[in-house]
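The form predicted alone is given below as one chain in structure tokens.
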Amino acid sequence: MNLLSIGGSDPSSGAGIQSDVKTFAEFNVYGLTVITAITGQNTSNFGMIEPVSDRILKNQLESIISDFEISGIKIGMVYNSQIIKTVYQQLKKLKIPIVVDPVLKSTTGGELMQKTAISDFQKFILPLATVITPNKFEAEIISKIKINSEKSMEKSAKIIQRMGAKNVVITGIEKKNNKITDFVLEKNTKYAIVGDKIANINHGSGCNYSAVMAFALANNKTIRESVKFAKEYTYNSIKNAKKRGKGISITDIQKQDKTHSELSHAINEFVKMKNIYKNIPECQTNFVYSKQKPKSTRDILGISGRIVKAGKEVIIAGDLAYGGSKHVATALLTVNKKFPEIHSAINIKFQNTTITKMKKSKLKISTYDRMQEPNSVKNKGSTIEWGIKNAIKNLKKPPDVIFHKGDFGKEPMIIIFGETPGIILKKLSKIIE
């Protein structure tokens, strides 16, 4: 997945498209960057602004619109009236998710658009929005209203909207309870997410909501999912903040655990996928990854959802958590114990050309026969792990795949199993067309 960050440079990598790319970089997502001004700045103070030319600028983007597949896109800083015409003029035919970061001044104290550029940004730049993501300061520069209460944050929010951003988030409303609230309004509906307050000064948090919630976006998540999704990415941006420099901290990226990255960039390839949703079978697909030595599927990284069809479509309905899968989390247990380098595994719709492939590319396949079930397996609800046993009971070396062509009520299901997930998406590439 390739995401694009459209903003100023930050020499300190505190904020700007230094900050975003570290942010997808987390993901495993590609970061792209188109440049608009060049700040002096860190974490003690504020120096200088030099916007780049509108040619310079018009010939990143084309640069990169017409050779890049992209995702979703983040603008940050737009620093004046040339500078957003142009961004409009090369975004405004794309059918991606943009959201904007209405950045209008530093932590540190530099104005980063000028007084005389945010009415064009009213008028170019919010249309593009799939999100805006103001704090109050900039909701209230933005729709000229004083927020002092929620009515009148809603009535900015609103302002907002009709000025073409789509969905509207106002982040950082603080609260007496120590707690700190996004307003979000969408088309339809209005509601707040609220969080826990951090008490610090930091550089960079506004930049990790915005970047997280275009890569969240871009996975096709809803907008609450991605509110929410940001905020917890933030807060623990926030919480692991770092005194880097002289001044203020500067916000520290959460480390995820190398099993969730490598299982959620396969995932996002697998959707991808030609014609992937002929092989979603009516129960839904899951994707599992376990941790070294696993005791229960608790240590088994999977969708708390399913991978849904929805017409051609192929969506993942839900987030990675441990214990996300039951059925395949417990195939895979099943056979991790017997052949422990096997990590991963996933399920996809039993198709009798499906199973001809795999035998043509050579994968070792075993089955068994649900039908064959003890009335006592059945009763005690067991029956993944008993027959995960059956099929692998005489085998020497460890199953790509394992199948069942199902019993009454139950429908038929293939498991494939690997290593890892980008060993398991090799194996599928082998026999979806």
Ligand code: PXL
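Numbering follows the first chain given and starts at 1. Throughout, rigid core stands for the largest set of C-alpha atoms superposing within 1.5 Å between the two forms. All values derive from a computational prediction rather than experimental measurement. What changes on going to the form predicted together with the named molecule:
Residue 55 shows a C-alpha shift below 2 Å between these two forms [criterion: core-superposed Cα displacement of 2 Å]. After superposition on the rigid core, the Cα atom of residue 26 is displaced by less than 2 Å between these two forms. After superposition on the rigid core, the Cα of residue 292 moves by 2 Å or more between these two forms.
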The other form holds:
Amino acid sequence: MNLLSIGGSDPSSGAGIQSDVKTFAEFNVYGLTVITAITGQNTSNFGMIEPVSDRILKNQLESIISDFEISGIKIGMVYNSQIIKTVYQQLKKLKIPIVVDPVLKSTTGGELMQKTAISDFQKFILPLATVITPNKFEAEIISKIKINSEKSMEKSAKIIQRMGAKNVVITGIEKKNNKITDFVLEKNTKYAIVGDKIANINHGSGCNYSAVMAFALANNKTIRESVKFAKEYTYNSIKNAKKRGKGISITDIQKQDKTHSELSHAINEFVKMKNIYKNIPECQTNFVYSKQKPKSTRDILGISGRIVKAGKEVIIAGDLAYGGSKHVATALLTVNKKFPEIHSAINIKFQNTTITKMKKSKLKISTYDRMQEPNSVKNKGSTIEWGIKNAIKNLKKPPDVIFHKGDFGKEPMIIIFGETPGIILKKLSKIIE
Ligand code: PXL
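Having seen the form predicted alone, can you show the form predicted together with the named molecule?
Following is the full complex, with the preceding chain placed first.
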């Protein structure tokens, strides 16, 4: 997928088109860029702005639009009326989602749009916007409404919508209890998306938000989904902001390895499965995955808490970490030693009905008896390794499932194994109502 960012160059790469290229790359998107102005700035000071000539702006836009299939566009810094009009002329015929981030000022104090250009911005750029993402200050300037209440905020959003932006998201409205909300005005609905606040002055969060929004919309997500997605990404980018220069921090994203993102996705799918709460055992559930050949449980990714049941709700309590699971990871490690293609495992509650369903779905089931456990093993605390070894010792092919029926004071358990977390979910879907 190709996305286009139209905006200013920021040599610190914290904001502007450099930041957007980084954000797009996080999603394996190819980032195209059209530069409207060059800024001189760092993490402490804002220096000069030199808008590019109209000729080269037009030539950049024509070059890119005539060649690439573009799935979405983000418009950031457009410094003056000339730039605004040229961008409008080139984009008005396109039928793809456009996110407008009305950048007026930088955190370090730079003026990113001339005051005299605001009326042309309203006239030409707002009607291009599938979504516009002003913060409170920007919404006030565009709508000429002071925002000091829910009512004035809604009024401001309505005025901006009447100017032509199809959907308006006023970002970063501070609330009590350390919450921060985004107010959304769609064509016929309005709502707020609430999130946690991080008290940290940074460079880049606004750009991250609108770039991710463009990505989400290009992927046919709804406005609500896109707002939630952009908000979560931006929250993480602020949380992980790094001090790269002498001044304020620059937003960043913790690189997730593929093992991490695959397992994280599968866990989110798991907790959404219907009636899944009935399958969480007393000792709760862990879901583990190891890409490389694991040498110890430290090489296996798991939840450093558990997936827990609270009434009929199932909650992920804890973060993913290597070495995060002991029991399920040990079971996986033991199976992986004999069957190296098996990289993932999950434990669920033992129920006779589940075993019956597993048999019906022709899953390969194996078992061990904890009552047979020698005292020497018990004393060493290596029950799981002993049990799993026993369960697989005569197998030629890897098991889908290993269960045991418990012992005095020990809960019976089912563990499902598979090559990947996705394959485990498929197995689970066959045996859970
Ligand atoms: O974050 C807004 C922004 C956008 N574009 C450029 C910037 C800034 C803030 O500094 O420099 C080029």
